[in-house]
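In the block that follows, a single chain appears as C-alpha cells, in the form predicted on its own.
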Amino acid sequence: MSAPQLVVHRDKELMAQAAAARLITKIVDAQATRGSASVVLTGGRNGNGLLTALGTAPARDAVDWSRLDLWWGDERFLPEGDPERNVTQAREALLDRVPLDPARVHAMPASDGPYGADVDAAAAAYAEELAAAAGPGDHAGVPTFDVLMLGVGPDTHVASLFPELPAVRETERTVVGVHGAPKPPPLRVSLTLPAIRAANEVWLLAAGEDKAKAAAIALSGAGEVQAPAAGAYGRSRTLWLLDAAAASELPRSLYPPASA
C-alpha cells in the first residue's frame, strides 16, 4: 500500500494537461524499459478531459501507440456504440486519432454482445482476458498496469464500485457485474478493489466543487465500504490530481505545501 501524494492544479483544464503529460511521461518510460505499457482509462468528465488534453499534447508522437494496452476500470453495460459507454466516448476524445493496435485495445464487452443481458458472465469474461494478459510476476490475475486512472464521484465512487454495495467489499474476484447502481444504467462491469490495487501507480482525478466533500472524506481515514475512493491505491504510488475546488475541503495538513 502507497500512501496517497497529492497535486492541486489551478482548474480542470490545466489539471487535464498536466496530467496529460505525467501519462505520456509514463507510458513512454515503460516502453523504453520493456518494450510496452499498460494503462487503465476512467470514464466521466475528468477522464475524458485527460483523453482530449492527450491528443492535443505537443508530445503526443513520442508514445509509440502500437504497443501501448489498453484496459477499463469500469462500463456501462449498454449496446455497442452507445453514447454513454466509456470506450465510446474514449474513442471520440483520443483513441479513433491515433495509431493503436486494435487487438491491444480491450474494451469491456457490451450488452448487445456474446454474453447477451448476462452482466456477471461479460464480467467473467472480462477477468478472463485479465488473466490470459498477466505474467508470472504479476499480482491478483491481472497485468500490473503502469498507470490505473480513477475518477472520483460526489459519493466517493470509484470505477463502479459504490458506497456500502456489494461489489466495493468483494476480495476475491477481480471483476463483478454490478446490479441496481444508484446512478444510471443500473448495469455496469467493474473492475474490483483487489485488481485496482494490482497497478503500479493509481492516479485517481476530481475536478470541480461537487468533488470536494467526497476528496476530503477519502483523504481523511475513512473506510473503504463507506468511501470507495479510500482504499484504491497502487503498489509503489498513489496519485491524487485535482483542480482548487476539488481541494477546497481537505485539511489543511493534507494540502500539498507545492502546487501547479
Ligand SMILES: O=C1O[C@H](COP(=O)(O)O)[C@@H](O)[C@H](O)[C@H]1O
The other form holds:
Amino acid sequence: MSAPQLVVHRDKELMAQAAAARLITKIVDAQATRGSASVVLTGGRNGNGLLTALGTAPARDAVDWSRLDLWWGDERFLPEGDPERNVTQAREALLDRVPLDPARVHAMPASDGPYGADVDAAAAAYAEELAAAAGPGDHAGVPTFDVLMLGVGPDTHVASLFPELPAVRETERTVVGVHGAPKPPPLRVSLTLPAIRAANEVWLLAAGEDKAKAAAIALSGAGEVQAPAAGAYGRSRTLWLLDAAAASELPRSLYPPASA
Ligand SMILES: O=C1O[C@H](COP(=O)(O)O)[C@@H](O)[C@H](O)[C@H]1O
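Let me have the form predicted in complex with the ligand next, following on from the form predicted on its own.
First the chain shown before, then all remaining chains and molecules of the complex.
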C-alpha cells in the first residue's frame, strides 16, 4: 500500500492539462522500458476532461498509440454506443482520433452484447479477459497496470464502487456486476478494490467544488466501505490530483505546500 500524495492545481482546466502531460510521460517511459504500456481509464467529468486535454497536448505524438493497452475501471451497463457509456464518451473525447490497436482497447461488455442483460456474466467475462492478460509476475489475476485512473464521485465512489454496496466489500473477484447503483444507471460493471490495488500507480482525479467533501472524507481516515475512495491505492504510488475547489475542505495538515 502506498500513502496518498496530493497535487493541487489552480483550476480544473490546468489540472486536466497537467494530468494529461503526466500520463504521456508515464506511457512513453513504460513503452521505452517494456515496449508497451497499460492504462485503466475512468469515466466521469474529470476523466473525460483529461482525455480531451490529452488530445490537444503538444507531446501527444510522443505516445506510440499502437502499443498501448486500454482497460476500464467501470462501465455503465447500457447498449453499445449509448452516449452514457464511459467508452462512448472516451471515444468522443480522444480514442477515435488516435491510432490505437483495436485489439488492445478492452472495453467492458454492453447490455446488448454477448451476455445480453446479464450484468454478472458480463463482469465475469471481463475478469476472464483480465486474467488472460495477466502474467506470472502480476498480482490478483489482473495485469500490473502502469496507471489506473479513478474519478472521485461527490459521494466518494470510485469506479462503480458505491458506499456500503456489496461491490465495495468484494475481496475475491476482480470484476463484479453492480446492482442498484445510486447514480444512474443502476446496473454497472466495476473493477473491485483488489483489482484496483494491483495497479502500479493509482491516480484519483477530483476537480470541482462538488468533490471537496468527498476528498476531505476519503483523505481523513474514513473506512473504505463508507468511503470507497479511501480504499483505492496503488502498489508503488497513490496520487490524488485535485483542483483548488476540490481541495478546499482538506485539513490543512494534508494540503501540500507547493501547489500550482
Ligand atoms: O458514474 C461514474 O461516476 C464517476 C465520477 O464521475 P464524475 O462525473 O462525478 O467525475 C466516474 O469516475 C465513474 O467512472 C463513472 O462511471
